[in-house]
Structure formats: C-alpha cells, structure tokens
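Take a look at this single chain in structure tokens; it is the form predicted alone.
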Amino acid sequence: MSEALRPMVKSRLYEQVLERLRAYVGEAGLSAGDKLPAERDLAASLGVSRASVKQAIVVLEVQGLVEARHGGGTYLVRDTLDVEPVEQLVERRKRLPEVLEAREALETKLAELAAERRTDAELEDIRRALVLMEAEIAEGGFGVEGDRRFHAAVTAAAHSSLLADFMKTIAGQITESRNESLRQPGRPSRSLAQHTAIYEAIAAGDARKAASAMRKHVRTVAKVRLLTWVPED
C-alpha cells in the first residue's frame, strides 16, 4: 500500500485524510478520469472511520476536485488534488450568499440597460466573448476568462457609470463566485447556453426578456456545492 495512505495519528481526521489522498493521487499517477479507492479500503488502510473519509470526499467535491457516482465510486475531475484550505472555504460560504444577491441586483438591470442602450460595437464585444468562452470550453477549460469577457462587455453596454462602480467594488467577490460556479460538473456549458440567451436578448433590444435571462442566469451560478456542504468541527 502507499505511503501516502499509512495509518493516521491525530485529531481532525478529516483534513489529514485531505492531505493523504492528495499524497496518494501524485504518487499512484491519477489523473482526471481515474477512480479513488473505495471509502471503506480507504479507511482501512488509514485506520480511520469511513465517516472520515466520506467528510474528506466531501469536502473534495465541494472544490471540484472529485465527482462521486451514485453507487458508482468517486472520480477525478482533476489531474491533481490541490485542496484549498477548509477555513478558506468555510469563510467563502459565509460570504457567498451576499455577493450572489448583489450580482442579481446590479447585473439584472445592467442587462436591461444594455438592450436599451449598448451600441453595434459593444455587442459585437459581448459576441466575441461568447466566442471565446465556447473556445475555452471546446478546448476543456472552464470558459473563466470568456465569462469574465462576457460580463465586463454587458456591465460596458449599459452605459451606468455609478453601477460600473458598483461592479468594480466588488470585482475580487464576483470572481470568487464566478469560479465556484464554472467548476461545477456540466456548469460552463449550461452557463454559456444563458450568456448566449442573454446577447440575443439585448441584440433584439428586448430589455425585459434581458434582464429575465441574466436573473436566470445569476440564480444558477447560485447553485453551487459550496452552499449545501455543512463544515464539521
């Protein structure tokens, strides 16, 4: 057996079984696609409870890491385990929620503004970040930077200065949720699919069926793993 997968010693089980698989992952050549040890052949070997091991998993699965299968095991979604600390994520769920609602506010009317007011110009912009988001994700990525493309030429077509302000003060947040959205399985097609509904909207300079597509649209980047995983002490 790996070493990475020796018996553990200490308290917090579940974080040193973070550790140990990531360990384990390197060492055996796992990479995306490949399949995890069984829970209970991984508590086995770390002579720990599969209750450990299951709060790992989870956790795993909350950063995108992993995929576990009803009834069918876990599998990499990664080549490597580069787990984020679990205060990092515990501090990021607290803080989500705010952001999420602040984006449907300021995001909702900046599509409304932009099938009103955006130019040939600046949604050909919002076009060609469709392309590239398309290209990320035929190439596959995640479409991170085509999303953020996408959003940046939206919030530009609206022609509101103080709601682009807005916008900017909490840029560092909006990028926190947009890459906890995209790394949920299937999310970065399903995303590109309502950013597209969204260019169609403001194309016809249908102001309301804009702004309904991005509130659709922000609601289902709201819809992540994070806010579902209960931390355990």
Contents of the next structure:
Protein chains: 2
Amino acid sequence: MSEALRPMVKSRLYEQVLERLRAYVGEAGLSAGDKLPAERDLAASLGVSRASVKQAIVVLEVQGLVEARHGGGTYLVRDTLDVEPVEQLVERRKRLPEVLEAREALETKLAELAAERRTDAELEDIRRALVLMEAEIAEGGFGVEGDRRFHAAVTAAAHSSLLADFMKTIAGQITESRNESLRQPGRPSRSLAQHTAIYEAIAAGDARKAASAMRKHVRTVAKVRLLTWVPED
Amino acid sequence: MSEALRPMVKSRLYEQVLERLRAYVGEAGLSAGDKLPAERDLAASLGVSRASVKQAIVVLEVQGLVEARHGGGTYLVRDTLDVEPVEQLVERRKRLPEVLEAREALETKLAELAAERRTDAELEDIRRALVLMEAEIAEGGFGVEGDRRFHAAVTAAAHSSLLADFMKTIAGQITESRNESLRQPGRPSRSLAQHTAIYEAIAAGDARKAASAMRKHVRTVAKVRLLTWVPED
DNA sequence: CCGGTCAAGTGGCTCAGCCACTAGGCCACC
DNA sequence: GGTGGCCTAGTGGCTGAGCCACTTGACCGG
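Same protein, different state: after the form predicted alone, show the form predicted together with the DNA.
Every component of the complex follows; first up is the chain already shown.
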C-alpha cells in the first residue's frame, strides 16, 4: 500500500487556533469567569490575523464555552474549552431527576426566605432580571439570561450562604435544564408568568405564597424536562 | 413595570446572518449537496462585510451543516441549516440498537457481495479510503471521513442498489454512531485494523471472510455504543 | 459622597486585497 | 481518441489597517 501519495487532509486555521486556546486554558489553569487575553494579543502571540482568532472565538461562543462582552473582554464560562461529549450529556440526564428534587427543596426555601429578608435593592435586582427576561422573549429569544439572573437574585436575597453554596454545586446542571426547558414551544412566556408570580409574592413579603409559587415553577420545569407528558397548568 | 428603560439585549451580526441563511435555505428550497451563494455575493446581498458572513459559515461548518471547499464553493450537508434539538438526539439514541442490528444485517451482506463482485477500480476506492483513514489518525484525527468513505466504497462495490438504498435510510444514524464510537480512546487504531482485515478479504475475493470481518467490526461498534447507553425508562 | 469627564483597553465590524485551490474549457502532442 | 498541459474565472482562506462602540477605572470638582 503506497504511503507517499495518500489523500491530503487539510485543516482550517481557526481550528488550529481553537486547539491552541484549549491547550492554553488548560496550561494556564484558567477557570470559569477568568478572562482570556485580548483578541489583538492572541492574534499577535499566535502569529495569525485577528479575523482568524475571531472565528475561533465565535465557535466557542456558539458552543457556550465563552462569553464575549463588547468592550469588556472575553470570559470563560466553564473551567475548560472542551465540548461535552454526548456520552457525558446522556449520563448527566440520568442524574437530572435528583438534581431537580434538590433544586425544588433548595429554591422553595430560598424563595420563602427572600420574601422575609429581601432588601429593597435586592427586590429591585429581581425585578430587573424579570424585565430582562421579558425583553429577551420580546426579541424572540428564550429568556435564558433573565431566568438565570432571576434565580441568582432570589438566592442572594435569601441571605443564606449555606443554601447559596448548595445551589452553586448544582448550578451547572440547572443551567442545562434551563437552556433545554426554555426551548419548548410556548415555554418562555409561561415561564415568565411563573416568575412574575414569584416576584410579586416576594415583593409583598408573603413567604408562604413565594414558596408555593417557586415550587410550582420548579416542578413545571422538571415535568417538561423529563418528558413525562403531564400537561402543565 | 416600566417598559421603556428595560435592559438591552444585544445580538451579534453573525447571528443575524445565520438566521438569514437558515431562512434562505428554507425559502429557496435547497437540499443536501446544493451550493450556497458565494461569500462575496452573500456579503453584498446582506449588506454586511465578508468577515461577518464568514463567521456565520464557520459556525455552520463546526455544526456539520455545511461543507466549505477551498476554491470550490460552500455546500449544504443536510436539507436544512437547523441544529438538532437535544430532545430529538436522545430520542434517536433510543432507536440506536435497532439501527445497529439493521446495519449488521446489511453491511455483512454488502461485504460478502463486494468480495465477489468488486472491480479493480472499486477495490482501489476502498483502499484509498483506508489510506485516508490512516492519514487522519496519523495526524491526530479520528478517521471519521476515511471510515465513512470506506463503508460507502464497500457499498458501491457490492452492486446491489436495493441494499444500497436501505443503507441510505440509516446513513444519518450510522454517521452519529461513527462519530461517537471513534472518539473512544484507542478506538481509531483498532477500527483501522478491522477495516484493513475487511479490505484484505475483499481484495482476496474471499466472501465468507469478508462477511465475518465486517460482522465483527459492526458488532464492536455496537458494543462500544451500547455500553454507554442505559435506557432511562 | 456623588456625579461627570476622560482615556485606555477591548470587542464588533468593515474594506481592500493577495494567495491558493477548483473547475471547466481549450489545445497541442502523442 | 485521449491524455496531459495550460489558462482563466470563480471562490474560499487569510491578512492588515482602521474606525466605531462599549466597558472600566481613575480622576476631579462640587
């Protein structure tokens, strides 16, 4: 079998940049939230044009591994730039019921505490998250970012660092369920309504109402995700 | 809740281009294998720079929806530019065992027929696929393209349009299993060895040996894949 | 302490252009 | 006849320079 004239395998430049970036994040020990070097610096270091670096970053962006803030730098979303293999994804889905049970327990209590302890500033944060979610949906989005901030704000308003820590350990998996759940047809707007109910209960300082509204919300998400086909509402 | 000063939601230009491209493919009724307009033309039509069009195309490229040939144009891989939702992906995995059974039945027979009927030119095609796969692996890749071409070449060499049609209907799902299977550690090189055995049997015109080598190969793939999949329900 | 201004840093996007590769047509030579 | 060389147009790959928009933080005056 002649080796010399074997078919060529070409590769795009941005793919090589991608490889280098992954390696860099690993070697430099970067983790979620850390800032990547500026595009111009990366281009200079790698000896390629900024356009090629840009293409690589766009890829990472659509894969949800990186977040580019206009004028503010590019930041890591996770601790690595590796895409999750389907095997792990499926594995994680099997653990999802547990995560959602835990989420229900935690967030219900968090909503209750938030209703009792929130300051006006924290209430405003929650409201702003709600408004953002509304804006996202109005523009045809899914309201993912607004959803995320809403729950983060409620967690902050509960003033329980221990519960907050627990939430942090399942945050990644909640993110996944959020992304997928909100893509269900009609989900975003109904989700927005549930969030509004939670907000109003917290604003009114009604702890019981806040807890039950949050429980209903989390259970809805769980139902949708598990494809158990129990119609909502 | 004041509507006017709600938080802004920004969007990247390439995302809008992406949207337009998806819409265009739908409206123009393009299907797999069709050629997209040239980047320059797209940029001019959409009124954006070529760099932005490029970023959108890169996204489609990494999502496997499009194939850009240097100097030769950009072509659709599927009939649509929509990415497959996770729900569908999981659903499809449930059907995978059946697909692999069908694949075993079909490909075993195809290998047998290929050993008996292949012309020298077709044998050469098979060999070239093997060499490509080897090259890909040597360069650190998974040999996905070589694998694909190998099976396509064997199918062609069998001279059975009916079996070929059957293969076509499960081609998409086989592609998925190939991509995932070949990412297992050590899989590419072992897969290459199995392919080589199949090739040699076909070259020698040994139908029984070709069939059994192919059966062994397909079963290996099935095992790898099924190990990671425990049905949830 | 508050608010405003300013400059540096950085991502978003464009423009113009060169290079490399593909595909198809043409033609001379065997 | 067809094989190989050659040319040309079309197209993707990549670069470099540059402008704009946004973020951030420092500084300053009230």
